[in-house]
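First, one chain by itself in structure tokens, the form predicted alone.
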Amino acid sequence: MKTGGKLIVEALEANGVDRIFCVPGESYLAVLDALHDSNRIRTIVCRQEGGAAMMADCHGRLTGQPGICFVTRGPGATNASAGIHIAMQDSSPIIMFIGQIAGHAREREAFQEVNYKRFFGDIAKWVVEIDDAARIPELVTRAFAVATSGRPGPVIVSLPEDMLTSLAEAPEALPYTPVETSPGEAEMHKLAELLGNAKRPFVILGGSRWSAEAKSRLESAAETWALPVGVSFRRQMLFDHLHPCYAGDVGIGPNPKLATYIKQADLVLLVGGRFGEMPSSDYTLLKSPYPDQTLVHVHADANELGRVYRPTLAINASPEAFASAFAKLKPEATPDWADETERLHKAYLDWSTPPETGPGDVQMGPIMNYLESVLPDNAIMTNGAGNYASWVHRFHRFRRFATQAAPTSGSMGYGTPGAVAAKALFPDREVIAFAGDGCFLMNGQEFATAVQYDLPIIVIVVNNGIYGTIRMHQEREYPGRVSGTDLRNPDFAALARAYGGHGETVEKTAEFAPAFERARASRKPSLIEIKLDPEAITPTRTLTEIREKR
């Protein structure tokens, strides 16, 4: 006979969990007590449930294994919902366990009572409440299967407090069985036929369920076929940016030359992604539901095939299995489009070369050039949302798998908790978080988590004193009528030092490199505040230019 709390921990161990992210709560004290006896699971205590859920998301997207977080009932769960929404839109496997009120108090609006099936119903892949402790091994292992199969996503497991303290006899938990989906021989033969007849093909990579091996195989296949390849929004780690077939990021504000080529392509091979509103430029690069191009859509979840776009050829396969099969296909002759692939790669190199000048005393272009010269290929970059992120997405050249963690859902506040999770996973790799001033203050308290667990991340806060993306849209739509977008900020470097970390302030371009080296040398969690002129709202256009164009 074991308590429900003990059975939860045993089920996690059986499924290979080695760490969890949590904010403690009295509703799941029995689990915390059982974790005290576990020598296989590391408990990372966070400062806010949204940060804990985002850490779990980062773990899931970098490893492919479900990130695990525990939060308490009511406000704990609602705080965490931002991270659940990210995981749903980004197809990240995570499992969030929520302490719940005792069964006898249901339907009375008891203290912090929430119906989680209703609350999370539209932003989670599955929501379950475990009423009987004897079913914990069954339902927890099922949660792992659901979170990872087909299109991965978040699973919510509600744990009534009295269930966790009850004693039950239950079978030993067994690990979940991963489900692979592979392309058929006929489908691959049809793909080879379509490529053989194409004149202007293009490949777009996205989604989750990738691995370093799948990335490598896809790169080899692209080279064999001389195919131009782009990556979907914030999926840049899926293809080496210096590979001769790489054509660029098909994200927000893509290279106009790339966008034109995709619109004029006669065949698009979309692998792993859904190619939603943002990467498709509001469904103009690929028209929904009927694209102008011949579309071959490869996805691990059959429900995504034909959901937004009607493909000419639908292949129900994971990126891993498809890359393996595609690498075996060989063209019958040298493809006609090889020269175009070369031109697209050169256009990407030109597009991703940062400008040297701009408004104000701090120039982000030279800073990005410096980071490119000193960061190793395996450095991990994290960020949330805001115009500052365009400096990373456009000018950092990603080379290796598991080097990017950023929400395709466009959620703010992700960079710092994402960096904490990434550094906990890969302590020997450099982890750099980019954040705007507004973005940082949404989950910047997780810098304290980095300090507590001695995780020497470097957070670069680009401070322009405004909610930059919203101000940019505001000036375009309502020029000169500023409302609700100004910020009065703290001294971020001093805040980092108050947390116990290292803090630097950069007010001139030349100050950044020595500040970065001091941050590295400190071996502490570090924050570098860059005071950027608000006019430098994009790499190519100022706020004044945006306002006056209207």
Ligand SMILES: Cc1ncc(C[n+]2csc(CCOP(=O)(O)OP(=O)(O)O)c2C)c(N)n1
Second form
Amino acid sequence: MKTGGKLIVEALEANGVDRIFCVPGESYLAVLDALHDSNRIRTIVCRQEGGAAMMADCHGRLTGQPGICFVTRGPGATNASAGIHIAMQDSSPIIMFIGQIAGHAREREAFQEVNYKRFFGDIAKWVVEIDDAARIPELVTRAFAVATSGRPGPVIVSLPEDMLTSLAEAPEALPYTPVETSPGEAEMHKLAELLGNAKRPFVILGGSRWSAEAKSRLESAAETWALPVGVSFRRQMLFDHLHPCYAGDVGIGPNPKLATYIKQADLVLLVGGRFGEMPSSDYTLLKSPYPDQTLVHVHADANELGRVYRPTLAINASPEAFASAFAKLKPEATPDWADETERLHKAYLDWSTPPETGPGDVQMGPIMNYLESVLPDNAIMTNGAGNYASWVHRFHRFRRFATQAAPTSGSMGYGTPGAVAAKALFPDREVIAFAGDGCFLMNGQEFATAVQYDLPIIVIVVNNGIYGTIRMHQEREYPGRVSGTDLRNPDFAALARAYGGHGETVEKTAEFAPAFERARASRKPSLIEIKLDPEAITPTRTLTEIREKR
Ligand SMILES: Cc1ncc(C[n+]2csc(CCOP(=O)(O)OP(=O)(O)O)c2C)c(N)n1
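After the form predicted alone, can we look at the form predicted together with the named molecule?
Now the full complex is given, and it begins with the chain already shown.
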């Protein structure tokens, strides 16, 4: 006979879990107690459940294995919902365990009582409450299967407190069996035929369930077919940006030359992604529901095929399995679009060259150039939402898999917790979090987690004193009528030092490089605050130009 808490920890161990992210609660003391005896699971205690859930998301995003977090009922679970929404929209495998109220108090609106099936109904892939400790091995293993199969997503497991302390005899937990979905020969044959008839094809990569191997197989297939390849919003780690087939990021505000090419393409091969509102420029790059182009859509979840766009050919396969099959497919004749692919790559290189000048004393262009020259290919970049992120998305040339963690759902506050999870996974790699002044203070408290676990991340806070993205939209839609977008900020560098980290303030471009070197040398979690002129609201347009519609 074992307690429910012990059975939970055993089921996690059986499924290969080596770390959990948590904020403790009295509702799941029995699990915390069992973790005390586990020498296989590292407990990373966080400062807010939103941060813990985002760390779990980042872990799932970079490894493909479910990120695990534990939170308490009511306020813990509702705080965490920000990270659950990200995992849902971004198709990341995560499992969140919630300590639930005891059974006898149910339906009385007891202390911190929430019905999780209703609360998470729309933003989780599956929600389950375990009432009988004997069923823990079955239901936890199923949670892993659901989180990782088809289109991955967040699973919520609610654990009533009295169930966790009860004793039960349960079968031994066995690990989940991953489910693969491969393309059939007929589909690959049809793809070869469609490509053979195409004149202006384009490939867009997105979604999850990729790996370093799948990426390199897709790169070699692109080379064989001389295909131009773009990546979906914030899925930049899926293709080497210096590969001659790389055509750019199909995200917010794509390169106009690229957008024109996609609109005029006659075949689009969409692999792994949903091509949602952001990458599709509000469903205009491909017309929905009936695209003008021949559309070949490859997705691991049959429910995503034909959901928004009617494909000419639907291939129900994971990116991994598709990339393997595609790498074996050879063209009958030399494709005649190779010159176009070369031209698109050249256009990308021009587009991703940062501007030398801009308003104010600090220029982000040269700072990005500097970072490009010193960061190794395997450095990991994380960020949340804000205009500052366009500097990373447009000018950082991603080369390798597992080097990017940023929510496609456009959630603020992800950079710092994402960086903590990434550094815990890859202690030997450099991890750089980008944040705005608004974004950083949403989950900046997780800087304390970086300090607690000696995780020397470098957070770059681009401080323009405003919720810049919203100010930009405001000035465009309601010129001169500033409302609710000004910020009065703390001294961010001092804040980092108060946490026990290294802090620097940069007020001139030339100060950045030595500050960055000192941050690296400190071997402490570091924060570099860049004081950016609010006029530098985009890499190419000022706030005044936007207000005055110039
Ligand atoms: C959690 C969350 N709240 C609000 C928003 C809306 N929003 C998008 S960007 C933004 C401003 C970001 O400001 P900051 O981090 O300072 O970056 P900046 O745009 O100034 O570069 C806001 C409020 C959001 N996307 N996510």
